[in-house]
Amino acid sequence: MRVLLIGKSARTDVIAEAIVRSRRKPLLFSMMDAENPGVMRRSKEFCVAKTDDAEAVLAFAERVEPDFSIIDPEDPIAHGVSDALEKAGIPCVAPSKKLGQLESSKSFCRELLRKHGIEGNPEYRIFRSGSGIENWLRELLDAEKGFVVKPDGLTGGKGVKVLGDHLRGVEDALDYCEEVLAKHASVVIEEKLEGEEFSLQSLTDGVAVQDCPPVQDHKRAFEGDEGPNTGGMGSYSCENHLLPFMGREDAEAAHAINEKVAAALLKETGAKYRGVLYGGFICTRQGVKLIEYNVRFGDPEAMNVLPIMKSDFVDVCESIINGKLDETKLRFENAATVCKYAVPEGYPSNPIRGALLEVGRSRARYYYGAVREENGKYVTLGSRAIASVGIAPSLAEAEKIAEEGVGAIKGAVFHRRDIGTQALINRRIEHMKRLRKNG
């Protein structure tokens, strides 16, 4: 069994070790923008390329003769990599280009919601030009619902700003729209939605659909959600398979979104969405809403479900080429997961790099992200650097290794403590309490 692996960070190394975990014994053969020792270290054969380059893929790939391949980032699917992997006989555990627009493009997954009358899209409106996009910012306002301000592009999870955490008015909206419209298309300007994030990744072979436990991610660079956005500086899963703010009905409504939109996708392209179709959504007073799709793994919150996945991941691989996903029952441990990132100093405005770190012993897991090793110690890149991950029977043993671990990388790194602690997660059951009370 051989397994080409595109990628791109240490969702990348994540996603290499349940691979090469896999009882058929793969040969990995993988493709990224940078060197990673992680994934380096688990593969057969490793290559530093574009990925989102369809020629170089392909060259790449006809050399080393995969089975099947997958496909890690998202802008290798916009760019059509999938499709030419595809084309020249080699299976993809990823969507086509076209339907990758799911997450490619914010106004095509509102559009395909709307259209297909499946719930969970907030109020919306999509701008093409400046024309109509005060009037609509002052509409949600007078409505008492603020407004939330989307690209419509790929932008690395840092384009989207927010009244009140990014924006400060609808001047500064107006603003932002138009230095949008400079790079994109379109803008999606959407309802502000109040609650509590979570994000359901599931498998899909275009037909059926199977989850992975929710995970809560959490944006923000600082401790208690202070700060700008990031790509996200760590998450937490629960034993129970559920998050401590919701309940079974939320994690249901997710899952029947996320079929749905998978039918519908069926429906409207006539071609089966294969590869991973991971919703972001809030529970909010009104229900589930959807915030946003990917296509592809979350960075971090694969690291908290793949190392738990008691299935054999190449297994439901080769079930989602074959169209054959219903026949394979997704297993996970019943283990709580957190995730804590180490980050540059700096990190994200101005992050330094070729930055010395030590890795101490620990007991947490290491996954390698924009880092490079030299001589057994390893070299700041610029972005998130290491995620140390705590597997354990429960939340505060699994969030007290996962500190352990991240505490013994040493340099010019900072993380957030508070992510999986008790007093963060308080102030989650909270607020979701003062919403339903006041609903």
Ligand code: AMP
The other form holds:
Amino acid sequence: MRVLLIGKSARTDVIAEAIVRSRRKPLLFSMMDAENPGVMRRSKEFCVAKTDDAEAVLAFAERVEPDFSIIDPEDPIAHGVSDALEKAGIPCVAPSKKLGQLESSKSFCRELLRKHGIEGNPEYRIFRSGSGIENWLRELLDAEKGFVVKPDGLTGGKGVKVLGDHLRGVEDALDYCEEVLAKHASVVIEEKLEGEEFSLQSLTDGVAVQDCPPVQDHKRAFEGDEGPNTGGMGSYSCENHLLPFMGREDAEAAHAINEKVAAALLKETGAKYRGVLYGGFICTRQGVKLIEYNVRFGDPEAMNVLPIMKSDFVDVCESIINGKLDETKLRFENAATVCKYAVPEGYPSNPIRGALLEVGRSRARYYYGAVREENGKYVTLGSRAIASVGIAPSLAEAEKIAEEGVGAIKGAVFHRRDIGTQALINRRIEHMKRLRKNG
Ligand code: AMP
Ligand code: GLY
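One more: the block was the form predicted on its own; return the form predicted together with adenosine monophosphate.
Following is the full complex, with the preceding chain placed first.
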């Protein structure tokens, strides 16, 4: 069994681990934009090249002849790499470029839900020019709702601007819309949802949809949810496969949305979505709503679910490819997980590059992101560097292990100590209680 994996982040590293620990003993071949020491160590052979270049990927794939491939990040999907692999006869666990619009186009996603009567959309409108934008913004404000402005395209997680966070009012929003419309065909302006966010990563063969345990990520750079948004500073999941602020009915509502979206995509395009369907949801006082979709695992959320997956990941990938996911039950350990990222000082706006990190001994597992290895030490490249993951029967214990692990990474990095702690979780529970009481 030979598997080709494409990607360069800590999320790719944890996928690589899930592949090589398979009882099928696969050989791993990997391709990455920049050297990733974690993925490289797990690979029989690797290639550093541009992974959104279909020709470069095909050249490597045709040489190593994998039984199937997995594309981790969204960029190669948006550039047609999955289509190219499939065309060359190499099955791919990742959707086609067309299906990938679910993430790459915010308007496609909102319209798909609306057209197919799938619950979960906030109020939204799509604009192709500036005309009518001001009225819509004022309409939302008059209804005592905030607003969110979303460029209709991939922006590397930096395009969404929220009233109160990045936008002070209508004037700011109008300026930003003008900027967006100069670069993108359209802009989506939607109601600002209030609540607690969670990630539901489902695996699907386009018909059967099976979930990983829900995870909560922490986007803000600093403790107490302060500071700028980041790719995600850390995340946790619970041993009962729910989150402290959500009930079974919320998880079921999110699952139903993912399932209906897979069906709607099939109806709409005639093609089966094969891969990871990651819904970014929010529990609000009106129930579960959809923030956005990603067509890949979450980073860091992949690190909360793959290490506790009891099913053999390679078998699962094969069932996705063969359209037999309904015959395999996806199973996870009843363990809690906490992931904390060590990120370079100055991250995200002005990160130190080239800082030397040493990783000591601890009980945590490490997944390597934006670092290069040099004589047993690691050099920061600017983005999230090394993830420390604690896995234990309880959240408190998992948090201790993750904290011990991230503390053992020495050098010019910082992390959020509060992720996974009871104090922060109590704030989330209180937040949800307050919203539901006012409802
Ligand atoms: P995205 O770039 O689509 O991942 O969005 C980034 C972040 O913006 C999300 O994680 C949310 O915190 C926030 N966001 C996006 N849409 C909404 C919305 N309709 N209401 C409130 N927050 C939102
Ligand atoms: N954790 C957010 C993301 O992967 O997009």
